[in-house]
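Shown here is one chain on its own, the form predicted alone, set out as structure tokens.
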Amino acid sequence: MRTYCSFLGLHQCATIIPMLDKTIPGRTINIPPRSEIIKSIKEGGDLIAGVFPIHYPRELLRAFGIHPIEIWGPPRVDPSAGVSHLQPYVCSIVRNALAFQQSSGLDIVDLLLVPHACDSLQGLGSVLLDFIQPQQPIIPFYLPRADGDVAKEYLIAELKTLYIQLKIITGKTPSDDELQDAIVKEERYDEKFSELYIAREELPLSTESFYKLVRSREYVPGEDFVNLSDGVLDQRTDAENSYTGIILSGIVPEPMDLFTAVEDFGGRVVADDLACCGRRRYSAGRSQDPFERMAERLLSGPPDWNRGNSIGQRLDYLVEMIDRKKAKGILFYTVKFCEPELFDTPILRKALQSKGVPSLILEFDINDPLTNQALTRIEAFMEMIA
């Protein structure tokens, strides 16, 4: 057994058991639930930000003593509380998020950060700001839709605006040195995140457990994430190769037993292009200016439509990933009504087909279990590429 204590100064330590049972297929890891993390953060006197998808500056929040808890839906929420404010064709991540807020699920957070990753999230921000007006401050965060120096200049200005808003909310004024310290820490946590990806075939975890671990980055304090990761990395084993590898692309892998379903049919997700995971493998920045360095980091991730990267860039990235991981195909696992994903996917699939890469697209609602129809299609796809 081991304990975890965050650098954020949690009021109490919780006990976790990251030791793995190597004798049982489908090995698991125990991760503290969100409720436990939130309770400890609040008791320690820090603020909590509820953060919607996808990209945002964790280090800037933490420099102000604010701990981010990400909101990817959540799944299995009664959507009826929020449907009166949204069009019926809005994706279930946004629909569930608003329903969760309307059902008092977000009352415990101190502010809400809404990155404008897509039209649906931008609409959610507008609904919260102009119509619902919850008790917490609502902060929109705009990402550039381009590459290069212009994108970096825009993002630096946006980060400075966010700094001013957080200063007003908290009454704190972090210095450049304090910002740099928070940035360096987040870079270390992101490096550990990438280390898990690099070593994933050697880790004594089922694929579902691996993704539960990497997705704990959405809410677990950074030092605790490092401790959890090290507990697994210390137990690396010889890589297994008796499976058909596939790439998973999309927004969020819900329900998580998707991974078990793929394994049941002789496959394994060997890499991903998921918005909540693989698309957020940020590199360390270089600048000594904290705002420029934060911008460098957010722009350093893999190609992503919500940062304005082209379909060609995404195609090159996917093809390189397929070759490197020796994957046999790609599963595009798409949230219903996710327009940006659905705009790119037909062109990506056609281009991949021309390169001899088979693919399958499945649309899902994050409230729904895997249907028999979806399982049948996954089974047929795995049989085809095996």
Given for the second form:
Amino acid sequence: MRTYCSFLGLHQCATIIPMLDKTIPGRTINIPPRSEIIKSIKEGGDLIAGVFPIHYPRELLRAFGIHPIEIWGPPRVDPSAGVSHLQPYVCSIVRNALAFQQSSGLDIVDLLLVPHACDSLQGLGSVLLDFIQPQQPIIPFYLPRADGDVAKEYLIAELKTLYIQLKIITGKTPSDDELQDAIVKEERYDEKFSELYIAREELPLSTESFYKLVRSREYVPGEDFVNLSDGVLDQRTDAENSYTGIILSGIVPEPMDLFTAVEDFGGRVVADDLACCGRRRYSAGRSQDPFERMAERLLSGPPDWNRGNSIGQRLDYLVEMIDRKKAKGILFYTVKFCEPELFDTPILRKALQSKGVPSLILEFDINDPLTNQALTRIEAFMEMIA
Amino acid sequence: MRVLRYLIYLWNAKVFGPFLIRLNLWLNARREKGKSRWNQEILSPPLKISYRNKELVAMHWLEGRYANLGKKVVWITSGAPVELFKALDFFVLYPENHAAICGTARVAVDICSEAESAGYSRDICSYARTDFGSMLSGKTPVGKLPKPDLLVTCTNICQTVLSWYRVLAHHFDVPLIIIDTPFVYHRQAADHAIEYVVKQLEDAIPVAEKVAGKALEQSRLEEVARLSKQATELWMEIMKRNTHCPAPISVFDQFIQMAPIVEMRGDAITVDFYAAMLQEVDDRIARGIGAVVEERKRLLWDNLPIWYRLRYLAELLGQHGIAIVASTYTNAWGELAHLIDPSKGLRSMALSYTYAILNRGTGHKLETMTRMIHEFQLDGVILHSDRSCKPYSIGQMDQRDRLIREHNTPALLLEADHNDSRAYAEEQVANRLAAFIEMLE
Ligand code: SF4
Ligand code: SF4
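Next, give the form predicted together with the partner chain, keeping in mind that what was shown is the form predicted alone.
Every component of the complex follows; first up is the chain already shown.
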């Protein structure tokens, strides 16, 4: 694994994940902070793309020597810097992203990629392009909502357009072979990501640590992510199952001590349908054409409104997950003002209820800590399903 | 049995019902003796064509009430390529339009509460909540809504409609056609985006034909597209007449008279309606009649109307000689007329529907506003910051600042919601408007 030096910036400390493995007491894995990663990338002469949620082609960026660092908010920044651009009824992920940009938090990145997921991200991309016009190039990226070949053809063309934009920015022209190489690597990293999910019960990690590790994929270069993951996968232990399993559905699990709160009440998040995590468990593409293969990969994830999947498809997916993981309930953990999630949850909850699966919905703002009220509701929910 | 059902539909929707509607309207007109509830010391009398508008709208919803007996029904978003479905003889229902009727009739909050009790958050679009409330409770001011046989959503107004129609598809268990129009961030839509829309339209046809039980005839599609283009051009002409001072109609008139261009686009009666309206507007111009009796200042309205407070706002502003003469919202229903070319089929459709104002960047909207400010000789802009319509509202803060700083145009951000009066504070609105009016003087 590369070595990182310290650098002032976001999340200054390394995330130290304690392992629970009793045979190796005190053993930890260190996830380097974003600042270190950014510095290391910069020192290596590569570029950094600040990437907003949700889906985008990592491999295409990497083929151009660009490292994606994702921006899911970030949480707990001072949102006041963005208030002159966005109304208070916009979700905190988008408001924070803009506030972060306005307070120079993104100055370090060389370009900004804005995937189109919802009306709010669409607005963010547009306001950045038309009014704020930061120093870096802004590249929007539209994921198709239609189905079948028509969506794939569109996405292939969209990826080719992105290629041209990246070529203009970097002056590089990766060949088909180089693209394939980057694709295969990212597919391998995706596979490792999935491996963590498959082995999660056997990993010597608390749920919070598990999610810190899988979420490091948002900024740690894939090759390092694999090393970090292998370090944990090598330490598998017997699965422990003295807890009440629940599924977490939503966008992001913030604050991350949510997981500890669930554990404190005798529960454990055993699987997720989170936009930043489980909904990005892509499968490898099959085509020999690099653009088609990237499109196949991006369209392959679990059901998601962002790809236009129906509520029925989401429901089937959740039901299958509940059965497979023997979960006792679902926590819909929704960002306040996040319309796409808010539209789906009433039907999902009702249908799950009719199948005997209780659920709880909690709305949150990514700037807020877990409130007492939220904790009380989680406690009551865990008691009910235990 | 089918014949009997069809006969019941014909009798109620086309014979006896229309007779009752006309009788009722006639009796009302006699009772009101040309008087309007709107203050006529401040505002000109309503357009005579309003009578015909009421008739058309009432007939439309009457037909809707019985449509399941005689026709296939499609529920469709306001920005969707309706021509395809008109040409297949569907009865076309626009849930947004129905929601606006609920808003104007001030029953939207009650209906929204039904959706909220079923778990729908107050943070989602209040049109969608109104629709869900109606769907779940059957409550509606139009009698009864027909069930859809087909759903069509087009993302050219927002992504919200995709979420909304996925809910409808689940509830009604009928096919959903998604026409996805990639957002146009830059001046031009990418060729592959237009191609993508064309292909989706091609794919939509067999799905719609299957539900309609008939094949789409090219000649019929061209005829509907031609009528749609004609009505749209007439509507645009009517709005352009407001470059005259005083403006013959206000934006509040436009909000009311726009129902046919939304819900009856592609029908011959809609063309006739707007031709007659244009004549009446020209007549007003010839006679020097303005929508506001003493027009002193002229404004632009941005975003959806506040449906439940149209009269209040018209009178409040009218009292000060302020006419709102143009709006980006009503303009949106006419500005793409030039892109519609019935002989160019699906490609022209894809172009005109992709370039809808809400599918274009926030900078494009600012350009539209500044163009309108010059064209209509406007003194200021009211930007309705609409709590539950994010696609229209995001960008307004920068637009307002640019209008003030770079275009020297007073601009006010007015917080409200298009359909949910709980997000509207009258006192605050009145205070903000009073301060703005003072600034305009
Ligand atoms: S939290 Fe929801 S509304 Fe906000 S950016 Fe994410 S998907 Fe969009
Ligand atoms: S969010 Fe806005 S554009 Fe979309 S349906 Fe609602 S009111 Fe219309």
